[in-house]
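Let's start with one chain on its own, the form predicted alone, as structure tokens.
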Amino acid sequence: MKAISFDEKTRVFSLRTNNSVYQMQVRDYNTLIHLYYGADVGDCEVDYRIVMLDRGFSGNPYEAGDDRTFSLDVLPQEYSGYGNGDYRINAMECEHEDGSDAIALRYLRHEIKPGKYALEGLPAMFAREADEATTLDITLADAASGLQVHLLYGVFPKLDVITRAVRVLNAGEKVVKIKRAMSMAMDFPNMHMDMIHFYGRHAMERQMERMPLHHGVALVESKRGTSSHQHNPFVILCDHNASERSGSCYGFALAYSGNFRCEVEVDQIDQTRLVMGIHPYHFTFGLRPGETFETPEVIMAYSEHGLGGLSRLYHDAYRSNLIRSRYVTSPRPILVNNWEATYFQFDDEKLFSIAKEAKDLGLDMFVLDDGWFGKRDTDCSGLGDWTVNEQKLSGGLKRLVDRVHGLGLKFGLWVEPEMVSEDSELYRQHPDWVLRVPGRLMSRSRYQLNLDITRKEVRDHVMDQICGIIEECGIDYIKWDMNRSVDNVYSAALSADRQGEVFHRYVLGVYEMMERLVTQFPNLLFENCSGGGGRFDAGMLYYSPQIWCSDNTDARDRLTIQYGTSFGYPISTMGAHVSACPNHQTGCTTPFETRAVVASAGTFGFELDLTRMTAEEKAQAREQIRRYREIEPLVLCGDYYRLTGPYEKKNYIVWQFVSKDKRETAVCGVMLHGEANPHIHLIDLDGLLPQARYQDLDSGRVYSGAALMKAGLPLPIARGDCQPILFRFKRVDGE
């Protein structure tokens, strides 16, 4: 099977993965038409699906002459431009020197080559071996301006993933301003689908919402300078009846951490178009002759095995061909973070006392959060001054790090490199180093401002300080935070006609800083954070193998946060900790064991004052750590199944991990409420071998895989609210 083929006679491109096919065709007047994306259709070309009709008020290209059936307003196009007779949402819009903004893209040529294309300064999936992926580069050209648009496709057959991006080349003789450059467009022949997206807010991210498509435009977007807490750059289109286990599902994930937009339009004849890419809000990008612009990548996947099948495709693809860290499938250090234990009020002895308790419990790492630098006793000052506060840390940071290392623990550190406080030495020395609109008062957020990361001297100044501390002190882990949206968007370093580039250049600057970090310190464990989950996207996973899932550590809220996150992101990428009760964000109380079960669906760690734990709690914590170590290989590398979810109005939420060889499984969850005269709740497991025999490691009882998946397993009787569920099974038939 060829991953990419082109039929010279029919001019049909076929892109094939193990279980899906993507087809497009160069048709009349060198127009590139989309034919199909979905389940494998064998070697058949499906150009017969295109039916030409004369549609009223749908115009025709001049080249079509008297043929009124050929209209770009209704044909399924592969990548549409503005001003060519297509009145639907478009993929590209440009402004030319004469003020016009039309663009007519026609097929010029193509190239098929082994391996995977790369994007300059942008995250993207990669091929570890050349035969893992194949690249298709189709060049479309606008004859009037000389603009060339390269449609890039990366096909990963074994992963069932196709990636898309666009490279724009100004091959003309005049400056062209890009006003809109989406990474991809996709046309479907009907509207009989649901759209699933993941909305939220700070401390309640990625809440799943599912709705049928409707006439008009459905929109998911961020204009906050980040992918945001409010919306996630991952969208699913699926059959109305698609479930976890069955139904056609299409996933679209933008590997980008800035402003984005995903639009889905149902047109006049019930066709559906989806476009995804950089948000056109406050965006223009000037291209002089010979210059290029590249869009971020969209990672597409199709599954006819339901939402669960689609999720597992993304989990596998990201772990194998997006996340570069050495930690992607290796055990992560189980840590304690001091933030909820001390906030800003600590000294070196208090921190060391927590570290000693961590060692006693069997933890692997102590993490020092905010407050260790500059004049930083509250969140009103100190950001930007990455020098050690020796009033808090007597003898300096290295002394504390050495003492913690002496216990046999790793040492982690919190930083917020993109921000500055007005009350800081950096701001007093360089007030022009922030984003600020001339002549206007600035918008504050959390008493901090955005550094102008578009400027190299700013990036270098910050990273020189932080990298110096990492090297001098022997830091093992960095938590990179970002605690406000991007605002006051104007760079003093760019000319007036370049201000529309600030948002995108800011993101490119962040990526450059992170690339320096992971390149200079390849053994560093790097965790991304933006007030928790405000920048939880595929772009960030290219640099960091884990992301702090949410600032909300309440186990009950984490059930929905982690559930929504699991649709598009591996479980191993979710930072999840056991925190104190009553919970610091919600004031709610959940059992200690339940907090651990929920946190085990993630990287696992602790976020509380270990010195205040009772002897009983310490014994429980040691057992929690031991149990997590046993299931950690499943969390990192196994298949994940959502057996039930928080929106099903059931009294339990249950999930399951299964090893790739089907020999081991862990079933975890929470019984939400105690019941008088209770029901007996049976849960059907998934992903096992029907004829294999599995032993419950607690009771010793042996079940067939078929029984566990078809007859079900009784859940424990809840005695009180939020009771933990945990079963572990291992195959015992020896085959």
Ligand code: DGJ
Contents of the next structure:
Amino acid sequence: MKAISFDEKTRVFSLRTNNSVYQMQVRDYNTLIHLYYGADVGDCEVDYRIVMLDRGFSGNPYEAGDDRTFSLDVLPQEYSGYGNGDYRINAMECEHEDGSDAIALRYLRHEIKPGKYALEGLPAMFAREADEATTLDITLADAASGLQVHLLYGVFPKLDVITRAVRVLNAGEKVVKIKRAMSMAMDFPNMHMDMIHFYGRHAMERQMERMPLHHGVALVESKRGTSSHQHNPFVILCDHNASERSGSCYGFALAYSGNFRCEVEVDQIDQTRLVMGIHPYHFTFGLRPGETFETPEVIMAYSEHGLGGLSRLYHDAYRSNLIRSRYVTSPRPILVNNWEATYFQFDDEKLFSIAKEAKDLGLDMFVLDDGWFGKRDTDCSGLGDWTVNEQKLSGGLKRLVDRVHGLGLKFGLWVEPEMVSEDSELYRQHPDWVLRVPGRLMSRSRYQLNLDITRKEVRDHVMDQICGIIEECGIDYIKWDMNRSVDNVYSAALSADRQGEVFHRYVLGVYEMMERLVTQFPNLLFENCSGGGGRFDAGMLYYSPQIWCSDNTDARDRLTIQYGTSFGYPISTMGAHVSACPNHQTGCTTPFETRAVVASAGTFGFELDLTRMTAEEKAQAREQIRRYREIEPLVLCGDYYRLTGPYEKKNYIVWQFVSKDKRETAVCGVMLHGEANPHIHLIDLDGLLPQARYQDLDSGRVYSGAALMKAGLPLPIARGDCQPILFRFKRVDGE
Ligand code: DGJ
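Could the form predicted together with this ligand be given as well, to go with the form predicted alone?
Complete assembly follows, chain above in first position.
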């Protein structure tokens, strides 16, 4: 069956992936009505779901004449506008020159095209081959203003993913101000679902929260100019009884790294509407006749196989059709980062001594974090001055890079391109290059200000400096940090009536800078970071294959942070390092082995002073590296199963990687506490072939896949807190 079809007679659109169907219908008065999204329903149009009733206080469009059953206030719509008789949360709001704000969107035409639509200057999923995806472009028009709204759908049948975005064209003759243009809206016929979202704070990101939908509006949002530590732009709606292994689950991921809003409203008759897109706060975008505006993309997936099934769809889709980096599935260099080892206190000899130890341990890369440039001895100064601090690095950065390269290690470098310190040469020379509201005192954060990267000359100045250093020194990896929320939102370069564009233009500026980086240096390994995981979103993954997951490196806290992150993002995207104990963020102590097992569920590395490790710790580290290399292909390319979670009141948290060919599996986790007179904890594995035989690589014992999945595997008996769990099995039946 075709990925996208339109029945001329019934005017029903059907979008199909291997296991899901999406339907909508052009109905009376050319309104586009949403019919269904969910499990495959065979070759059947489900317009019978729409039941027309006359409801009090739910009015009718004029075109409906005396038909009091046709009300936009209750019909499920594909993309609705305000001022149009629909009192629910709508997808679009505009302001016209005469001060009115109504918008009535009606079907005009559509086009079905091979391949995947692209968005200008915005991240989006792509099709490597034209037959991987099909695009549907439906034009809705507001007759009175001439505004045309293109609803864009990208259907990826094999991935079970449908993307949505909106392109607005002012085909009228007057300026229209867009005040809200969400990337998508979706109506569900009932409210019998839970909403799962991922909230948090700096150093404690993406904590999973699950709650039943309720009448009124549930929302997650960011107004911080970034997708934020506080809420993640990824939301799941699922059956009340959906579990890891079963139940109906919908995922909505916004590929955008700025202000966002996801609103879920349950209406008067228990219908649910979800809208997602750029946050309308401080957002207006003026469109002159002929101008267009594109929203970011929402990546939707549906799974009948529970939360685990949904996560695996996202992991596969992002690895194959979102992350562009050539490193996406290839082994990443195992690195040591000097941040927690030295903070700002280092010189080239100290750094080189860490690099030498790294070489001795078998690591692949040394990463120089914050503090190598300008007058940067604390976090009070220096940002914006991307020239090497030769007092710390005698002979310059290139000399150090050459010495590290001489060891046979790669060299990585930290930068924070969007920022400037008040105490910096850049700020002294260009005080107007920051975001600052005229006549008001600025809000400060970590002594740094947001550069006004809505301005091209600012972007170019910073990127010229940074790219020059990468080029000159032969840098192999960049960690791009961003350490404050965006504030003082006003650009001296934009007129008063365009200030509502600043937040969005800031994000477009970030994307343009990152695009330059990845285009100019296609072999560079690029890691994103915003004070850890403050910008962990699908948009960033379009540019970088990995993101520093959190500034919290405590293995115990990482269990919930990485667990939450795994719902919407591939494991290979989470930067995870073994750090020193007592942990610098929490003061807690966990065994070295446990820190390594937890960091192995991500892009593995070390973040401690290697020169201070004991001989015994070094021997352990060598073994950790060896073991990580063994399971790395599973981490990068395999299927991931959350066997238990941190909210289950169990004494263990266990996850499992299975290779796509089901020949190898690794079972990893942590026993939280030692028990007196202990229980025997049996864990059921997942994702194996029941009839195949798997050998435990440590004990040599052979099990059937069915036994491991149905009869369970006894977890180790723990002595002490936070003990590591690690089993590796290989298929040995010769098949
Ligand atoms: C925040 C990052 O998340 C840390 O890893 C480190 O790079 C610091 N910034 C440096 O200022």
